[in-house]
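Starting off, we have a lone chain in the form predicted on its own, written out as structure tokens.
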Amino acid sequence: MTGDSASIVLDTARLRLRPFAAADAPAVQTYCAEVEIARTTLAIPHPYEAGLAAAWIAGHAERRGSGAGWIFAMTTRDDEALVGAIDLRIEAEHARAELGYVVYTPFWNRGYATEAARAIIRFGFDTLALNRIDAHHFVTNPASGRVLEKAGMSFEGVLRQRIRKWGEFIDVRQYAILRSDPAAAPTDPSPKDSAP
């Protein structure tokens, strides 16, 4: 890790998680206009209209300065490639947040989510002194759940209909970490399987 609290960096084997920058704009609104994109996350809505990437990383410093969050631009080491976003939703009076993360579809199945996620949560229960991360996916996304528990995230249950998509109601699968978890234990952050 490095940079003061407005720049900080992450690194892992084969990952740079930085803050975003307004030159990725063009990248996350072409990447986020999918609906391979938008089909499996709540926050990107389809179509997703021009100018929503700009708006979307120019409110990233007021977010993380109000203690509100934390989002990464997930990016290659080698040739800093844009391979998503990664994110912390943070619940200061709880001491826990929420984690969500998008890979971009040409960078599907490398493992990159999983390998981001276990810096992130590192990053939570280090830096940020959390006690408790969770995270869910929609039942029809499993793969979602691979990289959760890839990450040492453990299974809680399945929410029922508790996002509504596209007019539909969903049922979610909730995982967690906590900080005492022996999961939580630093490990080595790259995954040496394949994972979206």
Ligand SMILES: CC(C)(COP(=O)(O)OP(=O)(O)OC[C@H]1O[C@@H](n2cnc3c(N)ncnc32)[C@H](O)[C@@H]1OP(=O)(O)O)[C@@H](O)C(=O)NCCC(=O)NCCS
Given for the second form:
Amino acid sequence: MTGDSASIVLDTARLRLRPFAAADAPAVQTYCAEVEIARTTLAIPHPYEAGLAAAWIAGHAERRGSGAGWIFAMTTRDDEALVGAIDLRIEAEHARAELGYVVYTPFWNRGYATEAARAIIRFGFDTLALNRIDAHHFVTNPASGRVLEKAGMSFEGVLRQRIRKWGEFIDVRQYAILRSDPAAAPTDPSPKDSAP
Ligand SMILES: CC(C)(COP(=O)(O)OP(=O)(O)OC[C@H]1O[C@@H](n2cnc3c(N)ncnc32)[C@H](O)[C@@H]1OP(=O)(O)O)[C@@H](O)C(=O)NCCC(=O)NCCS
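Counterpart to the form predicted on its own, namely the form predicted in complex with this ligand:
So here's everything in the complex, that chain up top.
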């Protein structure tokens, strides 16, 4: 991890998670207009009206500054392509956050959501001192459940008809990870930690 609180960057093997910039707005606008992205998310409206991406990005600094949340752009380290977004919505009183993510359709099924989720979970426990990170996905979106499992989160149950999406009540599956869970233990020890 590098940077002060306004410009924290998290690097993984293939990705760089960095703050969104105003210059990302045209790409976000194009990708989020796709119905495949809106169908399984709550926060992305469809149609995605002009200007929404720019307004969304403009609000990030305040969200971060107020402690309400951290939103990162997922970008590839080799060519800096914008491949998605990932965020933690913080409930400071409970040292808890809700994880959310989107990978734009041209980049699906390459393991990017999983790689980014692992990194932001580490950030949540190590830097934000969270105790619990949870996440929800529509039962109609099994790919997201796979991401959460691969990121080390445990399935906690089905919340029946928790969401009304486009006029239909949808069951939601809940996952979580605690900082005390074995799956939350750092997997990449520093040279000092691994020294005999
Ligand atoms: C869900 C989403 C984030 C996954 O991103 P991704 O980068 O493709 O995810 P990964 O490549 O890390 O992992 C996807 C896993 O789902 C699996 N998968 C894909 N489609 C699937 C399906 N229809 N049924 C079951 N599993 C599926 C993949 O095979 C892979 O698992 P594997 O590694 O065991 O093979 C992406 O599809 C997306 O952004 N969708 C729209 C927005 C959204 O739903 N956000 C999440 C809201 S909870």
